[in-house]
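Let's start with one chain on its own, the form predicted alone, as structure tokens.
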Amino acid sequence: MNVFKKAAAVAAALALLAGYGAPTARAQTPDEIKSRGTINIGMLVDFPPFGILDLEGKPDGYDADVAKLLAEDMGVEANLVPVTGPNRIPYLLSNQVDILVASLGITEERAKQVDFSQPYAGIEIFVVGDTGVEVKNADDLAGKSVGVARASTQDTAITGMAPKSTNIQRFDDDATAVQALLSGQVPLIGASNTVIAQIDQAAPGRFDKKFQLRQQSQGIATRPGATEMMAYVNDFLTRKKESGELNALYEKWIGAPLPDFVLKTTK
């Protein structure tokens, strides 16, 4: 639990600092970024193992490795800018970062705000909770409290399917939602399979998966209309999937190969 609290606190502080100090990123094409010599990439640092902070307080994880690989492919330096779930799209749209490699699930609603690449990762999202709580489907959430990270895909999914009597409690990020579950503040939360693995490590046997909310592909996001940049990103992902480099990074951090629904979806 202390790990989750520390990650959330440090992420929030770094995100705040980034908002004040990050250079304004206005590059829209690969050539502009190459000319500048640096690409500013927004990523979460509170969503292990996709985004974490290493022992030196630097961004790390699967997303960080993908971001660095993209920068290397372009021949530029990677400036990794910590963002949070709620502010990652605003950071992109306000030009504080060039792109997002921030575990951003591809949804129709988000596609109205940003452009998405082909998937570079994929997760499954579940309702998880105390083993003593009987929940088999969305209807069983009636009258119960369930926690979600604000503005997350689990927030959208539960809000869309839960009965009106469900008490949906929204937290700033996954770390605080998990802390609420572990402390008994809420008996249920919406969480990805990677977050559930962290919960199982923190409290073996206390919680179980109730039902699946959705299967989610994650994409790299650019500002709308950045067609040259998006073409470069998609070509990069196709090449790295074919070479096996992307799968190697996924296995390094997730402990499993890239899901088939990620590998099969290309542009």
Partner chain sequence: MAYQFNFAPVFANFGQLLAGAWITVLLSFGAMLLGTVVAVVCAVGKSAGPAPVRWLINAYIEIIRNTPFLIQIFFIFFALPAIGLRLSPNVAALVALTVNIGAYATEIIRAGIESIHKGQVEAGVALGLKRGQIFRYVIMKPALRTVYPALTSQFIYLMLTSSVVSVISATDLAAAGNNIQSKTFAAFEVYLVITGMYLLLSLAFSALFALVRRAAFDYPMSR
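The form predicted together with the partner chain is what I need now, so please give it after the form predicted alone.
Just this one chain is shown here; partners and other molecules are left out.
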């Protein structure tokens, strides 16, 4: 092989890398994806129960099931690409994936970089307690005991908003905080909708939600300007919410029904 042939080969390789290295993921419209036959979907694999790896090391979880449902709806193969929290938006913007079903919380800052669908999942945290206890807002917590899991989101939220006279009892995890509520050691605890579903199962009718501390919706994300794709995703989510399939997946993985603010937000 002479020098020129070698140089030509290197040049060709460079050209491939530079220009055509990842052309497959550049599809912007549903038609392009359908004609290609696969959709590249980025998802987290370290965020149980939304994104995990199964025993064979393949992506699994609520996000994986939603992604597969979307691919099935389009009639294409789902190619699930593991991404991480910090690199998921760069993966999308650099065309390495077509869309993200990556538990991406819908925030104003992120909406400047990517387009969000209607919510497909959500997490809410509440103060819950004995039905007999009168609490409507953070100020009503004055002089009362509230159990929380140490350093959880609800700990941070309640510590930030409760009056000084509130007695915040920090337990090692959610399970112990729930145990304290069930045994009557604390009249109130801070907990997420998934934990509240378990409490309702253990003691139906004994406790109710007092007020919401925080809520977070997660959306499917596309590159800005992929309006046809986004329209398809929104239509898909609306149909799957109506049919109950999305709720069934949420029940399967999270063990609670889709929160109302997710179910009722359609656009």
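Treat the numbers as computed from the prediction; the structure is a model and nothing was measured. Positions refer to the first chain, counted from 1. The term rigid core refers to the maximal set of C-alpha atoms that superpose within 1.5 Å between the two forms.
- Of the listed residues 141, 82, 122, 46, only 122 lies at a hinge between rigid parts moving between these two forms; the rest are more than 12 positions from any hinge.
- Rotation of the smaller rigid part against the larger between these two forms, from C-alpha superpositions: 65 degrees.
- Summarising the core-aligned comparison between these two forms, the C-alpha atom of residue 214 is found to shift 3.1 Å.
- Overlaying the rigid core between these two forms leaves the Cα of residue 194 displaced by 6.9 angstrom.
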